[in-house]
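In structure tokens, one chain follows: the form predicted on its own.
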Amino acid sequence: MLLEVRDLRVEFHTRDGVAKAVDGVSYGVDAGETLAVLGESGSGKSVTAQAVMGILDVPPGRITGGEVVFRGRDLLKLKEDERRKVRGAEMAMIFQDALSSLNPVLSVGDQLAEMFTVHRGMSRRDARARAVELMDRVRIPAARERAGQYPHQFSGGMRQRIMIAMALALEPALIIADEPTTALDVTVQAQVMELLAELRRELGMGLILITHDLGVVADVADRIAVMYAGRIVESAPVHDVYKAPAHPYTRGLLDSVPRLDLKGRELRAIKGLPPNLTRVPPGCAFHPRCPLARDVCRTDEPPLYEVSATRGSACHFWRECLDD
């Protein structure tokens, strides 16, 4: 296993109390595999990724438990200078807001070239040549000419390709893509996802794709981990999830995806709102919004039941979900 996250716990100390943003999350991804981590905003997807990358804001955030084992090493036990060597070179991240992540006063070519001068000790000329190669690799037209342009001169989709190029620069074994298609139209979304899938196959890297949209990951993910209120509520191969979700929250996410075969029908949204993480309800955190909720759901927090050898569901009534 390339990366294993084991029982990871992250807390934020706020005026309203302690928010358990990540509450015992465990998942893994292997080389050449894509894991999609799904859930609504506030479910803990991005905080988990930040803890894995070692870029969590401390304070107010604090890792209170767990392990992040990458290539046999627990990253949480490394010193900061050792952790810094892992970031970029072995593990990289693509952020959702490319415009704010890129430096507005440096050309994109200079920003890409900096990766090679700082981490590889290349000359400026050689680094610039590698930057142009990367831009060409992520299919930016006229890469040599456009390397001298600034982020604001690129479209949203092209800026996202620049972010992908920066993540690929040092050929890491693992890439974490945090909502890489946010604010892009559906055509550009498809192009970006196709590019990520192609690069993953070409380079044999592991990919963690963070998103709230089940429709985006259908063709690119191997496995799906669904998060709610800081926990994994379902983990399964992608085709099993689409065929028959084993958790009512996953069912709700699927039902909220527009479908051509249901044209004209009203979308079924999940009722209510995600819980305040400083006041998570007892029992199953999803029970106030769940159509299957019963008394046991209001008192007993469900473990991640073993549905099969490759699948788990944190629902007391997962069998009824599969039969639905």
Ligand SMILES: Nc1ncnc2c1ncn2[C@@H]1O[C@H](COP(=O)(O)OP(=O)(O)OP(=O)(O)O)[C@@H](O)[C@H]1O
Given for the second form:
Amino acid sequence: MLLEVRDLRVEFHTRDGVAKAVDGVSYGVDAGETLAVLGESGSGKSVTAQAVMGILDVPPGRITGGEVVFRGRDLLKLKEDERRKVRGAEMAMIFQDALSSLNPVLSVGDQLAEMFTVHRGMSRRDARARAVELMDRVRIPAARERAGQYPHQFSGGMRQRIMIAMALALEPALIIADEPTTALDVTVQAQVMELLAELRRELGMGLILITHDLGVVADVADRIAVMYAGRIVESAPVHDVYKAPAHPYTRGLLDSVPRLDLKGRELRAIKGLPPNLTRVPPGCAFHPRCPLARDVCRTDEPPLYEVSATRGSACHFWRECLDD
Ligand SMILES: Nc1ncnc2c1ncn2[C@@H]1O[C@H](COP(=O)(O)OP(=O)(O)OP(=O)(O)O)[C@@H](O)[C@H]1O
Ligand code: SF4
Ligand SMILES: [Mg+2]
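Show the other one: the form predicted in complex with the ligand, since we just had the form predicted on its own.
Below is the whole assembly, all chains and molecules, this chain first.
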């Protein structure tokens, strides 16, 4: 495994009490593999990624347990200066909002070139040439001319390509993309996602793709981890999930996505809202919204049951869900 997150726990101390934003999350990704992380807003997808990248705001956040084993080392045990070396060079992150992640007063070419002068000790001239190469690689038309322009002079989709170029610059082994296309319109979303998938294949990186969009997942991901209230509720190869989800929450997510193969079937959103993380319901956290819930669900927290060698579900009634 390139990255293995084991039993990770992150808390936030808020005025309402302690929010367990990440409550024992385990997931892994191999070189050349894409793991999609899904779940509604507030389920802990980004906080988990921030803890992996070492960019969690501490405080208010606090890592209270677990391991983040990357290339054989537990990153949580590294000192900040060692951690910084891993960041960018070995793992990089792409965010939703390119405009606030890029420097507004530095030309795009200079920002990319800086990656090479600072981290690789290249001359300005060589670095600038590499920057233009990278812009070409992420298919920014007229890269040489546009390298002198500033972030605000690019469209949303082009800016996101620049973010991808920044992330790829040092050829990291792992990329974490946190909703990389959410702010874009639908056609541009598809193009950017395709580019990301293609570069991932070409470079053999591991990719963690955080997304709300189950539609894109089938095409680009190998595995899916579904999060609910700070926990993984289903973890499985992507095709298994599409064939038959083993958790009612995954089923709910699937049912709320338009699918070509299920034309005519009514779209159903999951009823209700995810819980406030300072007051997670006892037993199965999903029980107030679950159509299969019964008494045991309100008292006993389901472990991640082994559905198969490559699949887990945190539902007492996963068999029923699969057969349904
Ligand atoms: N800075 C913060 N202060 C307090 N609580 C926070 C903070 N950041 C995150 N949280 C808590 O962590 C939970 C998980 O947040 P996270 O950003 O990981 O959600 P997410 O799954 O990425 O959602 P989204 O899809 O909206 O991006 C939030 O519901 C909130 O309770
Ligand atoms: S454990 Fe019960 S409440 Fe939770 S998902 Fe399964 S059936 Fe629903
Ligand atoms: Mg998020």
